[in-house]
Every structure is written in structure tokens, then in C-alpha cells.
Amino acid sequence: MTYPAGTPTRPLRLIWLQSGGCGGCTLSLLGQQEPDLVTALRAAHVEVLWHPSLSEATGAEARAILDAAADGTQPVDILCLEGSVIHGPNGTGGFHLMAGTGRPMRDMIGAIAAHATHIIAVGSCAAFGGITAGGGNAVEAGGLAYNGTRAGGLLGAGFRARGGLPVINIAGCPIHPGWFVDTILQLAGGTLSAADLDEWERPLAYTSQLVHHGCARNEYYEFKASAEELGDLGCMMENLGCKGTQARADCNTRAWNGSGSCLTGGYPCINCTAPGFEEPGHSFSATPKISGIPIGLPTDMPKAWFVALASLSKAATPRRLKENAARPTPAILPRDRRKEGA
């Protein structure tokens, strides 16, 4: 990567490591648009020292880069981790050794983190343990600064990087590439402070709103016209486990792959930006209820108000929405009443 002549300061040097995960956050990142990823990194004046998918260096050459970062001889401004930290079996870290070294990957992560100016947990696995920590967590997976909702993780409670910030948790499964680019640009501009992070140290740039905001199904939600099966047009909160009214992310106002979101694609929001989302205690596509009332109510909404408003909404549901909600395509279309016979 080259930079324009006369650039006043050296680039921010970034290292990206992968451990217990699927690599989906990297795949999502490669889909960055307007601008593309390379242009975005160039605009942020970021030099990628090493990334397992973007870099040509491999084998001994890659190990030399990482060793220099780990002993502090190679300055690292931004350390990114994708995937959870693997501590198993029995706390040895032996389930994930760094290739060609016999050394637990978690030790390399910790060594570079000790020298890095900023640290970013890329995805919910690196932030909280995520999917890798689910199902009994046989591999003893955890996050950089959290294990689920418990502070600690690999780096310990109260950890601060050399730049003064905690681990920045860009949680999501996977992340939206724009969330990462926004964060990098803020770091490059020196404008990201602790006040720009929420209670889980997620950037407010994407967690200051709910997934519900901008949902294409909001008209159905307003009248509690509910979908009954995946693929139906109606709101998926009442029957299909959608947590869009509780989940914090801008998924429905910042299009994925240039066009949509999980909800636009017909699948309920599973709140993948929150710690512990991987084990909700029920099917992702089923809504747990007590006496017919969903357990997970919209954020900030008292139960009594929800019950009262839901009853009123159902009573006022237009026939068009009631008929269309449990269908994959609309049976009744909107009509202008001024037209005779509408």
C-alpha cells in the first residue's frame, strides 16, 4: 500500500490475528463498499503489517513480523483480534497453537497486546467468547476483556491499552464492515474517546440505535400483525424470536452488502452484538412467552404498557396487514381511497 507524497506522519501500523472463530468477520470486511477496504485503510493512513488473508507474508516471514511486535521492537498502533481466545485444554492454550512455533496463540495475543496502542476485538467471539464459547465451552473460549458478561477475559478487568482506551469491542456475528472502518477512521483522527463507547465498550457509532429502527416490517409491528412462519411478511417479534426491539445496532439503517439486513432477508434478529447471544435458552426462531406474552419486551417498555398497547394495536389492525402478515407475498395491496371503489 502506498500513500501520497508529503504525508506528514507515519502510518498507523495494524496487526490482525485470528484465533477461535470462523473467519466470517474477515469475509464481511472484504465486502466493504463506498469506499472499498483498501481505499478506506489508505484514507485512515493505516498500514497493515500483517493480516492472515490480506498479507503475502507467510511462514517464517510472518512469524518474524509477529515476534517483533510481541517483543516491542516493531511498533503496533492497532491490534485486532478476530475469533475468541482459546484457553483449553485445562487452561494450557494447547487447543490453538501458533503455526510453526508450538506456542499457544493466546500467549502471542497477550504479548502483542502489551505493546499495542489500541486494541480492537473484531466480532462477538473476540469481544465476549461468542459462538465458540457456546454449548458447554469445551475449548474454554473467552474474549479479550470479557467472558460472556463477566469482565476479565484474557487481558483482565480494568485493562487499558497504551493509548488509554479499553479494548474496543466491535461486537457482531459477523461485524458490518462499516463498523470497523468507522472505528479505524476515528482512531486515525484521534477523536475516539471512552465517551464514544457504550457500557460494553462497543462504539456508539453503531450501537446508539436499535435494530428495530428502520426495519422494513415496522408497519406490521405497530399493529402487532405477526408472521407465523419464516418467510411470512409480518413482524417476527411475537412468534419467531426477533429481538430487533432490544438489540443495539444500525443493521436496518446501514445496509449490508449494499442492500439489506437479516430482517430484510426474512430471518429474525438474534441480537448478535450482545454478550451471551449464542445461548438464548431457546430456538433462535421461537419467541418464549408466559401466558401468551413474550418474555423479551422492547427495550425500556414496561410490561403493563406493552400488554395494553398490543391489545389496542391488534384491535385496530387494518385488514390489509392482518391478511398479509402470515403470507410470503401480499394478498391485499394499499389503495388510494379517492379512487372510486377503493
Second form
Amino acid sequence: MTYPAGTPTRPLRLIWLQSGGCGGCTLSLLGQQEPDLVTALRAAHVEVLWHPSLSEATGAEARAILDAAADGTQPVDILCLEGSVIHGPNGTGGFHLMAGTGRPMRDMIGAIAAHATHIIAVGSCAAFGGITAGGGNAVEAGGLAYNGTRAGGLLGAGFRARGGLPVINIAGCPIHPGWFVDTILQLAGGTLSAADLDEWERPLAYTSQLVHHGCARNEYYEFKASAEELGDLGCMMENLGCKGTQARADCNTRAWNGSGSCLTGGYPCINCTAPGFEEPGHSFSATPKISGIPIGLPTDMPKAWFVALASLSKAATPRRLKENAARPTPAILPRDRRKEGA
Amino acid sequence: MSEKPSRLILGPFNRVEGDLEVRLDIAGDHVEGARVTSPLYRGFEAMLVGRPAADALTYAPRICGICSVSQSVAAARALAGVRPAGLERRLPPANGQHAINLVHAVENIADHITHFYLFFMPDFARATYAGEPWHEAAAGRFTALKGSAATQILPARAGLMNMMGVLAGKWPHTLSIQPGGSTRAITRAEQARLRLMLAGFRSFCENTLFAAPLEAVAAISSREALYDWAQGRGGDFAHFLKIAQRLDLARSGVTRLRHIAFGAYAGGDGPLFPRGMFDAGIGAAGPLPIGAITEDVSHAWYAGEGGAPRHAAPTPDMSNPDAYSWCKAPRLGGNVAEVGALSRQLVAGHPLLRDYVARDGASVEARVVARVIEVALVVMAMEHWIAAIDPAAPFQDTRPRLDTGDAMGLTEAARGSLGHWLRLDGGRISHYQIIAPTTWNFSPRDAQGVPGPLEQALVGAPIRAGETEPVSVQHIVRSFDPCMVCTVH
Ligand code: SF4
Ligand code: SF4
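And the form predicted together with the partner chain, for comparison with the form predicted alone?
All chains and molecules follow, beginning with the one already shown.
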């Protein structure tokens, strides 16, 4: 289904469901600014048929809306799922029964998905299983179209929504409000195609760059001037587990909460937009190393080159960066040498 | 409707955080009994076992997206509490404490106004009230997503949350809160900017929420004085009070239980809101015996023994025929206890809330009033914490900590007392138990058959003619500001 760019002929009807998650993507979305979420939804011509945190309809009224969507009598243009699909225990779905129905929530998700024009997995849980799939995944959590890195999920590998697109995975833990708003505006304008999605069907609008891009610590990175403790100013790749050089998201060029990012907050990127981020195989804020060299180097750089360049740049590290890297506040500031005594 | 059903199942119960089902036994025109079900289990306590200690700081906030900082604070305190017997707890440096308090306060205040505007007030716009003289104004202001309040509250909330960008990098799920303080040092310029952001929020409160200075609101000391204050006043709080008086919400959803608080916003001279217990039955306050806290699983889907969270770790099991929820039943010395903003203010001795409860017990109105009053109290405290930051001094103590031992981390989320109990063995987590605020408030029956606070509060709730989703039940449930993802975790 396409619309003339920018002008849908009628509101896009959106249903939002939550399953095995924390509600954090909704709460993050409420932080949408300039303009606010209600105005952004209006701008995208989106009409919210039901959202568990925001709608008036409750109980039987809400069930009526969802039942009509599930049997196809109520058209749904956009189905959003927040939180993972829960299959446990033993494949029964009993760990999440839909309130008021006694039936596994995944049945309702699957039924509405069969009729929806577009489907958005909101957050890494709905996309891949996410944190809910951590620690051995006793609850058998998975995503809509993936279980971790394996294609499949609730809807099956190769699934296409009525509108022709695969499940759109706005992965992140949680999502940035801008990632969602960008996506629905593009859907409303009819301009979102499969070419606008990356290999995990994440919108390229936010995954066409690495978290590393625009990181305020890039100067430290260049000279391998490293932070030693969380809160230090230096680059966090060498000691503190930072995955910014592999993680795909625009966190350092599109601010969180007005001005922040994980990196400006003083802690590493844990690659929360990627499948399987919940089980890095090591402590999140430590870098595993083999004979002093971090494993998990930037993916698109030959290891030998990295090691050679690193030792070269380390030898050339300006004193300012060397002194400041392992401190929470700078000891040496940049100076203009034309000023006498500088 | 002539023949009313004797059973009513309400769900999905929306505009609460997470999944909730409420089953009611109806007698004539009122509720006779209630059973509250939390239908989602994720298993964070089990997930954490075996992980490196610091992973608790990545996992715990992800228990909940509405109070992720509270979960962080509890986890960081628990990790910081692992220490040799008899040795003093090492407090983070003052800056770290102020930074954590600010981050925590931003979240709690955002919670309070999100609850008031987006979760609670929209019920007054419901069609069942169409005949009431106040309905048109309430619907215009508070209808979900469409009322005039929505496009005012959202920018104000987002503006407040911008303090998170400076103080914590990212919200929800920040990693800035550590056992030794905060990872984010604040510069003088940022300190000034934080002051500006908070000033923006104060002005929203004083123009839109209260139509009065915060100081004046915080000083109101009795229910009569509050009603007088609201007379002829604009602002959404007075709007609520006028509707609440018409509907007699000060006598709706009543409990007379023990109220507990774990202490909120640490400081050199003790917390801003103290730890303690207040018995609403007898109107007296006293110390809180933390060691008397246990969890009962007689009516929850778990196998194994309940007991003290320090030792017990029941595992999920759906075969118990008496069970009807994933929520366990926390008890204090075997007794039911209520938690939340009202409990905090009762323990702290706020005269207005003590007056409310002395007259009619804990009620829908008292719970909402406590929450809104707390917005005023905490914003004023935040101004002091910002001023007290010394950008030249450290924000955290990064000395290594012990990697074996037991500890608990206690704090207050917006909706009440939150505790984490853990054990570390050689740097790895070997035991982790969480008791969340809504676990107390929405607990199922215990082995003695005693219902939890919400189940008690619902008894007697009136049902208007023809109602299938009784609006009184909606008010009572939401007055607790439940968070269901925390409840079961
Ligand atoms: S801290 Fe991470 S994102 Fe920033 S420069 Fe270093 S590797 Fe890149
Ligand atoms: S910086 Fe990394 S961990 Fe942080 S939000 Fe962005 S992608 Fe996720």
C-alpha cells in the first residue's frame, strides 16, 4: 500500500501491543521532543486504535478492538509489538497469558499480524528476544521474525506483512523516540521500502552509521588513550567493553534526552541494537583481551593493521590526551600558543 | 441490567504499567471480593544468577522502563553493601549522592505526572460520567491522547527528562549509577543548565498543575485547608480535588494497613524521606523491622518455599491449584503492608496526609494527593541538590569492592518501596531476589487467606447501573500507580 508522498488519504490505524518487555520503549517514546508525541502522531496521520498505556478503552472495550483486529474486521495499518514473544514454559505460552482472556498473548499477536499492513517490532525484545531472552532464556522469549540471530521468530522466516515489507525491526534497548517517529512518518508518506532497511531489517535512518561516529571520545580513540574506570574521559574500547565501533545506531549524532548518549554519560555502548546483545559472553563493562589485545576489534579493519596503527598512535599520543584519558575531568585543557606563556 | 453477573473479569487493564487482570465477585451493586492477577513472568531473579556482579547494573534497570533508575539504585546499593561484617558501608562522595538523587528524582517526578495526567485523570472523561456537571470540562482537558492537557504535559515531561541527558546520558536504562557514585561528572556550566531545566519544570508546575507557588502547596497541612485552597482556583490539581469531592474519593478504595517506606534520596543527615512504618489502624509511626520481611507463595505460580528474600528463591511452577498470579505475597512480620507516595509521606509525618488517613483511612484521593504533593516537595529538594554540587570534587569512589558476601539494596520508587537482596560468590551472583512496590500492593492472598492491599481496597467498590468496567474499580486500581513489570520481574 502506498500513498502520495506526505498526504495519506485517511488516518493510519495503529495498534500497539506489549508482551515480554519492560515498557521502556513506550516510556522512551513519551520523551519525543520538538514536537511532542501527540503532535508527531498527528503529523504522521496516525490514529491510535489502542495502546495499553495511553488509551481510554479498557477491559471488554479493549478486547473488542483487539478481537476485531484479530479477525480482520477492523483494518490495522500499523501493528507495533513492544517486548518479546513468550513461548514458555515448554512451548505453551503460559508465561504470558493475555489479561482477561486466559489465552497466550502470542496468539493475539500472531492473529493481528496476519491482517496488518505494516508490522513494527519496537525494541530489541520484539525484534530478537532481547534482555528477556537472557540468562539461558528459561521463558523461551523470541522476536517476531528472529530468535536471536536465527530467522524465524513467531511469524516465520520470510514473513511479509500485507503491505509487502518484512517486520520492521526498530531495535534498541530501549528505542530512541526519533527512530520510531522517523519510521512512521516514512510509512505515512509511502516512502519506506525494503531498500531503507539493513540486513536485520532495521531502518537505515538510524543504522547507516556506527555509534562510534560522532563520539566525543574519538580523539582519544585515535591515539588509543583509554579510560580505565567508568566515568573516565578516554576511549572505552580498550578496557571498558565499548562496542561503539561495531554497534549500528546514531546515538552520538542524535542526542538522547536533549543532549545525552551512553558515551557522554560515562559508560560504554553495549550494542543494544544488535541481536544477542544481552549475552556478550563477558561482563558488559569489561573488554575481553587475548595477550593484551582486545578481541572484538572494529569489524571492518584487519587485525594486524589495527595493532600496528594502535602502537604507532600510542607512541604519538599528545600529553593532553594521555593525561586526561584516565580521569573524570580534564587536567590539561587546549591552549592557544600565541598567548604568551601558553 | 437486571441480572448482574456474579463474576467480572477485567482485563487487559490498561493505563497501568504492564499487564493486569482483576477478577471481581459482585454482590448487587458493589464488589464483594477481588483477586488480582499478574499474568506475565520473565524471570529476572533467575536470569541474574551466575552472571558477573557488575551485570546486575545492566540487567536490573531493564526490569522496568518506568522506574529503571529505581532498579539501578537498588542494585548499586546492594552491590555496594557487600562488605566484611562490622565494617561501615562506604557511602559515595557527596557529589555522587546528589547526582544519583537528581537522576532518581527526575524519574520519580516524571512518573508522578505521567501517572496523574496520562494514566489516572483520563477515567474522568469516561462516558459513564457523561451526566455529571463537571464531565464536559474534564473530558476536554483529560481525554486520553486527545484532551488539551496532553500536548502541555508531554513537552513539560520531556523538558524535565532532559536533565537525564546531562546527568545520566540516556534514559531509560542508564548505566551511570554505580555502587561508588555516578559516572558523570558535572561542570559548572552544566550545573547552571540543570538549574535552568528545573526552572522550566517548576514553572509548568506553578502555572499548569498547581496555579500556585510550590512552597504554598507544600505547606498545606489539613484536608479542610486543601479544599479551601482549591476553591475557585485554576490548575489541574484543584480540578482533580473538585471532582474527587463530588465523587467522595476520600472514602473510596479505603485500607487501614501498615504503611512502610525504605527511605528515599540519601543525604549526609539521612534520607529526605525517612525509613519507617506507620500503622494507619492506630495512627502511630515507628521503626521498620527489615528482617521481618518475607514472601509467601501459597497463591502464586511458584514451587519451593517462600520466606526471607535473603535465602528463599522459589522457582516458577504453574501446577499449584490455589495459585492465580505470578506476583508473590510479601508480608511484614506476617502482616499486609501498603507502600507508595502516601506511605512515604505518612512515615515522614506530612500533616496533610496524616490528616487524610486519620479521618477516613488510606483512600483513592489520599494516594493521588500524596503523589501530587510530592512533586512540589521533591522539586524544591532538587534545587538544593543542584546547588550543592561541587564540580571540583569527585563524583564516585572507584576503589575495588569485595566480591563475596550478602547484601541488600533498599530504595523508594515513585510507587513505593523497592528492595534487592543478593549474594556474590567470587565476583559472580549466586542469589538475587527482588521485592517491588507493586508486589506489596497487588499481592495475592497469603497462606492465612489474607488478601493484599488492592484486594482489600476493592471490597465495597460501588458499581453504577449497567457498568461492565466499573469506573470506581478503575480509580481504585490506578490510585496505587501499579507497575506490573516490576511486580513479577
Ligand atoms: S568510547 Fe566507544 S564509541 Fe567512543 S570513541 Fe571509543 S570506541 Fe568509539
Ligand atoms: S550507545 Fe550503544 S548501548 Fe547506548 S543506546 Fe546507543 S546503541 Fe544502545
